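Quick heads-up: it's one chain on its own, the form predicted on its own, in structure tokens.
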Amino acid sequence: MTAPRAVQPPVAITGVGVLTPLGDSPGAVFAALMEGRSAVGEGGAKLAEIRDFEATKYANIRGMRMYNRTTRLAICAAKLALSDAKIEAASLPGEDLGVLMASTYGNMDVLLEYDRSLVEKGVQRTNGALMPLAIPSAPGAMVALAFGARAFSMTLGGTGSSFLDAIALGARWITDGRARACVVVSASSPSPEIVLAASRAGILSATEAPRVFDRRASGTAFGEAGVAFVLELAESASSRGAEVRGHVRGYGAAFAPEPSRFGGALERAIRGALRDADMTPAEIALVSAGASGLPAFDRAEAMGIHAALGAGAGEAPRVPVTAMKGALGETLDAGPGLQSLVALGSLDERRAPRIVGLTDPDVEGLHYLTQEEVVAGDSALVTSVSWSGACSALILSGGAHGRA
């Protein structure tokens, strides 16, 4: 007997918004991958920033000039994603909305300013203002703030992995019935002293742009975006007339305390994910990995795919891999809400981008795309190596792809 799938009734992805330096539509950033545009400067250590970025173009939330810009970025994203769904807030009892935000560093530049103030300044003189701002949860309960959203607001932290256990998590409450909508929720916008401090730990690439699971890879490069999903049940949307945009399939997570492990924890996660969603690896059409050029994360990340998915002795590499990261720099939280869009875009458009900066693979074994391809199938795996050693893997399945 085959087991039942853990989410179910079927929990559809109805809105999509995102701000990146490639554009700020799903649609317009899929095309630039497709072009093999790139937004990471020859510098690696340079930041990929939104340029001209104006909050007020997007959204008109009261207060909005006292947030950062990681928190401005969020709230335009999710104000985006639930256009997309064709959800008036305003309209929507907040009961019935619920908020999760993935987020490890968006409120640091505030904290060290309102730290750096009491220093300077002292208690007298320091905005009072800042210190709500501060905290690590502030950026998600501002965008729960922005949209009256009362059914829960909750803020996920772990940078590489949150976003795709936020869509897990999210996919669960519905299904529970805790909020007929939820808006999944990432941004990042990269402060100096963590640049600084990246920089320091030889984490970024000092001479070239990120060279994405390759053999020559030297560090990373840090992006800035925004990203938000509306996730609901499927005959809630199709009742007000929204376009589904995928399925939220499966899940699965694992943890490893060592670089030396992650490979062996992303091939668990990716398993737990594949018996979530009642499937076997060969159902998977597309891979869209969190690789962002830093050799050892690259290496377990695609260690972990191919042991996973990867072809049998005397086999071809069977199922195409995508990244996005060489293109889009290293978004933290926000990655893997990217690497999901690109997962959506190319099941929609049945092509996927190649893997920009990739020459010489690290690891063989594995179909890295080096350019554009087909995708023959409906559900796409989506991966995450994060620094800490968390490791998350979320299938998604196309918007015609619906599920009994």
Given for the second form:
Amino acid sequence: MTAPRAVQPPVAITGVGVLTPLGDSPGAVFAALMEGRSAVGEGGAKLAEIRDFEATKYANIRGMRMYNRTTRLAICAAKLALSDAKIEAASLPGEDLGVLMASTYGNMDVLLEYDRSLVEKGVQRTNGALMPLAIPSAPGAMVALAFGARAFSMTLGGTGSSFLDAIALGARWITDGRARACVVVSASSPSPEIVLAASRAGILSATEAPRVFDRRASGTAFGEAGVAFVLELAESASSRGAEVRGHVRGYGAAFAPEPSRFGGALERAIRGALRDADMTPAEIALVSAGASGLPAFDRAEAMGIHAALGAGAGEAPRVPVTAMKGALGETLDAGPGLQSLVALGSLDERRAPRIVGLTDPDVEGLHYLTQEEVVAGDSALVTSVSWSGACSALILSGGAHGRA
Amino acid sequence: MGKRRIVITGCGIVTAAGHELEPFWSSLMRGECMIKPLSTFSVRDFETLFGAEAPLPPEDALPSHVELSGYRARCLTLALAAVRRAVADAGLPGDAASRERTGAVIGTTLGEERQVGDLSDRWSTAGDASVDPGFFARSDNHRLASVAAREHGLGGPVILSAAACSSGNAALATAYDLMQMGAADRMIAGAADTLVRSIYCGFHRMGALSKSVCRPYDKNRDGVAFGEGAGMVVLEDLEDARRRGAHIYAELAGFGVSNDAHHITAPDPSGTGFKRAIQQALATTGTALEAVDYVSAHGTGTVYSDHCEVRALYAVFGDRARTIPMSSIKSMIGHTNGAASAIEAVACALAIQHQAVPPTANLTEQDPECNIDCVPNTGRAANVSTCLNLSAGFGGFNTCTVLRRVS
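Could you switch over to the form predicted together with the partner chain, since the one displayed so far is the form predicted on its own?
What follows is the entire complex, opening with the chain shown before.
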């Protein structure tokens, strides 16, 4: 049988919200990346923080002070995205607004605080209000509560690929009429215990900033971020005169059990996304990759891209490949959201930023961007290889140039 | 092209009422309550805790390839045990090409929370030194899905769904749509949860923890009694299932979703959210009101939740709400949190297979404000062609899956 399409009819991205150490608007973040700036310290810093983050500057939400930093970042990113989309409570009934959150560790600091208090103080002296905020779906549920989103509220986890899965599912649920608009949101502010465990596991580089796709890569650094996209049917966006930031064109996902086979899984995910978008590899003008300085994963991603986008018979793909985690750090589930933002910014500006932290490619044969470059085309591929082996690929087209 | 018809060809459960389908179903039909004083799980500050433990045979111990480093992974153990049973029950094709197009969506409310509990226990004496390198990977709940995928050689999308106590239905809905999207040809979907300290303490502080057993719709109910378990189904295309001669339990016809956005823990008292999820499920699956034969209720045994659900049922079905069989198997196997709606989906599939409806146990005096046919205390034969499977979770996410008999 012919496989059905994942994304049909056209789904538009009408709002983008972002908070990172390099800026709090898509334009500011993209400009910083184009300048080659990095938020990740050179001296082996383990977490690139958003300094002086004050949630009330972005959103005045009742109960915000109860929420952990991940939830506050997510709410603020969602608020910025909804504002960008010019969607307010008065213009869209709550029953028509849904929220999909991508999060794996977003509840961990609350759960640790709550559980530690149970051990140290006992149940009667522990703040019971923390319990509902300690479950993995809590950050996303609080985003939905903050904006009165009554269509749906669900969280997907995948330590890296879940944002792309959430975009695809959100597009599907918009297409099926379960909501008129969907906020896909993620935030990352890993708890000290997660940072410590990752550091002790050798995931974080002890001595230097991440070397992305590089032969001398020795680990990554975490970054803080909040990122949100607003999805709507393109037709509905057009009818209300919304400015379109981009379009969701195709999605694919696959799994492999071990790093040596992750490249093959990513290749299948990319081929699935191309098939879904009814596109050929030659139509991809840019790859926004998720590489973060972890050698086995970066290598697998490079090999997957090479295999899926090569012209055949081992020929290397000519498509430029950029990656932003050398500048913004590993932002876990939020990472593919930031990659998507880079993809849309590059399609809009017709130029893409260089990869910070790459001097000596580990896998030859890809056109890694070591300096900014012109983007000649309308569609970009976003790729993700998660630590557990879940790989996802998403194809986006630009707002002005994609199909409408 | 039109929608694929997606069917359930394999079921796997791990519950206090059994880990094989027929004993589980027989126990449910007899109305056996498995909620008892707990023996293997305790929480400081509680003299006696009630719950429904799900013992497993030794062969379900975690396989050696799963990195444990001496830590507990009860939720993963339950999830893998249920997945194994579902895969075997379905006779899932084992060739590489089929497995490459098979994925998994597994849900949970709190997943491997005992990892956090172990860390907390060590923290007071060891501080930072208690954080070991493996904590990063072990506390990632996506492992529930990825380890299952590894064990069965799956190559399709592998995703964790978290929607509190709607996680099981959320996993079914996500898997259903991944198949509709063409991202996979077969999916394993379900959820797992175990008994955890934080949930017991939280419900105790909210005054919602039962001091004995769960009594949905009973005038004398006193709250939630927890259980542990997992429920998994294998989903595949109807044509594929027929072609390979697979046993078909039921069609997963579709689902409805809504969100209350009302309160962090309490559902919207009007039941409006639940009503919208049910109506969306009926509308998107083309199910007429009169076609619904059985409702598997969320039915947690709190006054607030029971009343919301019954209000929603009346809002959708009018007076017919009084006569549609609607029961809660949580009265027998406890509230298994995220796993609940997945286990209840299996119960719906079995209800269709056996043409019978399971009961609500522990009912002695029905709450007059819950004027429904809650199938008191023992199951009974019934014509079951279409079931609604309801769930709700903290934060207000409501789901309703529709299971239908395949003629």
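Because the structure is predicted, anything quoted here is derived from the model rather than measured. Residue numbers count along the first chain shown, from 1. In this text, rigid core is short for the largest set of C-alphas that superpose within 1.5 Å between two forms.
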| query | After the core is matched up, is the C-alpha of A89 off by 2 Å or more between the two forms? | reply | yes
